[in-house]
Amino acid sequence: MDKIAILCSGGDSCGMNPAIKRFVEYSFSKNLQPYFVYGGYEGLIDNKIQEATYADVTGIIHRGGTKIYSSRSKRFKEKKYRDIAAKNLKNLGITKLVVLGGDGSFRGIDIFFQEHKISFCGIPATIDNDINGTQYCLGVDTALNVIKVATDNIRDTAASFKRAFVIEVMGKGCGYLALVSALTSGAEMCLIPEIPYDLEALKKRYLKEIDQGRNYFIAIVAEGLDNAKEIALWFEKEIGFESRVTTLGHIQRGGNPTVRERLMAYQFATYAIDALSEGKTNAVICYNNGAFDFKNIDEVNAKKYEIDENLLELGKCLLNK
């Protein structure tokens, strides 16, 4: 049997475990021996590579995070450690690798492939949904649903006390989570790195809305702006509303994967194995306009992800007048 391995790199995301389950089961159906790399690129370096069995993936489809652990490996940035990782794979006879991760993970595996020619297929997996070339990354749907529940709960107390609540969500360099959450939760404000905001224009609008009966505010801001406390203070000083800040933090990464997440994971893992079985060597499986397609890693890494213009246009009313 040919041997194929899977690893998770970078931040964990819901959907990883369903993808791992499908990876094992589909590998066996394709006459491939699956292996787990425990701990991402760190595990490659430390030779934490083991054969996977059906028993390993029993009962994991409903769990968040990743059974095989993840890491952000500084050592993998150094050639001497990448050489060790390649030697470990070659000693076991593993010639194919599936990588679940984000932008940094894909840049790392691209360099690894150029140096050692170990075939790989990347599966976009990050709740930030910020991988160029794909409209969907594993983890984003579950994260959005976690934010939805939290925001709906916060709205109850905001309305009861006539307060402004500033909710900070993840997204250091990308405002996708904040934007979609704001649009789908009925927030009055959304601040993201991609769109300049105008507090003076918002102040005029909010004061007018208060005269017309608005008595609480929900503001959703991306963590990359690092301004949640500043905005809460602005609501108190300029709008006259008692304010609170809620930072959702890492609860956005965990939880029970949604139905959509599980289905997408199933399909991502299937297409990744098919790609490697068909001879693709350095591809990323992407999802766009309702269909899966393969992109060369160079195309995915070529530029920074940009939120769809139509989505940004919808959000502009939450950032300015």
Given for the second form:
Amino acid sequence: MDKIAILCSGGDSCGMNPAIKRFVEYSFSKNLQPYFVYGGYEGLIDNKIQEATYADVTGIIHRGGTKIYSSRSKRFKEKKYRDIAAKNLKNLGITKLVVLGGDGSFRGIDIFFQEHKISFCGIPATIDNDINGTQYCLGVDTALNVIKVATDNIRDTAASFKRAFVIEVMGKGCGYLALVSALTSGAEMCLIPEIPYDLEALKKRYLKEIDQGRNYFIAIVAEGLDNAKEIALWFEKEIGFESRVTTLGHIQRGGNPTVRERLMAYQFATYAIDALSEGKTNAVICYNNGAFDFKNIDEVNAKKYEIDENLLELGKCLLNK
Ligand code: F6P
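Having displayed the form predicted alone, please output the structure of the form predicted in complex with 6-O-phosphono-beta-D-fructofuranose (F6P).
Following is the full complex, with the preceding chain placed first.
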């Protein structure tokens, strides 16, 4: 029986648990022995690798986070620890690895593969949705829904006062979460690292809108800009509205995975196991324009993720006009 392991690395994201469940069940159906690596690359180094059973994955499909834990491993950046990790896998006879994670995790597994030739398939998993080569990463849909509920709630109180609310959302250096959230929650402002913003132009529009009866503002800003307080102050000074800041923080990482997330997790895990069974050695399973495709890890890691032009176009008036 061939042995296959799964690990989660970097920030956890909703959809990891459904993917882990599918991984175990589908492995058994393909006559593979599934293993869990507990705690990401840290667990790989510390040999926290155990056989997985059906019982391990009962009752997890609806849970956020990851049953097998995650980590951001500094040690995995050093060759001596990657050598230990490879030895641990080889001692157990594990020849295939499924890696759920973001761009940092993919850079790590790329080097690991070049050094040790242990086959892997990457599943893009990060709420930031910032992996080059795929339009969708596991976790982003649930995170967007968490932000939607929070923003709708804030709107209730915003509409009851004459106030401006600045909501900071996650995404590291990427503005995807902020842009999609602003578009889908009817925000008046959206600031993201990818596009220079023009406060003077926005001010002109806002003052006109206030004349026409606007009574509150919702601004969504990406954490990468680190300017939520500054923007709140700007609303007070330049627009004349009392303001409040809400940093949504880690609530965006948790919750009950959406239906879309669960279905995508099942498909990602299935494709990953199929790819490894068919002899792919260093692929990432991507999702673009409604279809799955495999990309070589070099191609994925070669470029920084760029937000789709159509989305940027839709968001233009929230960004700077
Ligand atoms: O990459 C996912 C993410 O949630 C980012 O949006 C955020 O900047 C970061 O992780 C937070 O990391 P940590 O959980 O280590 O504080």
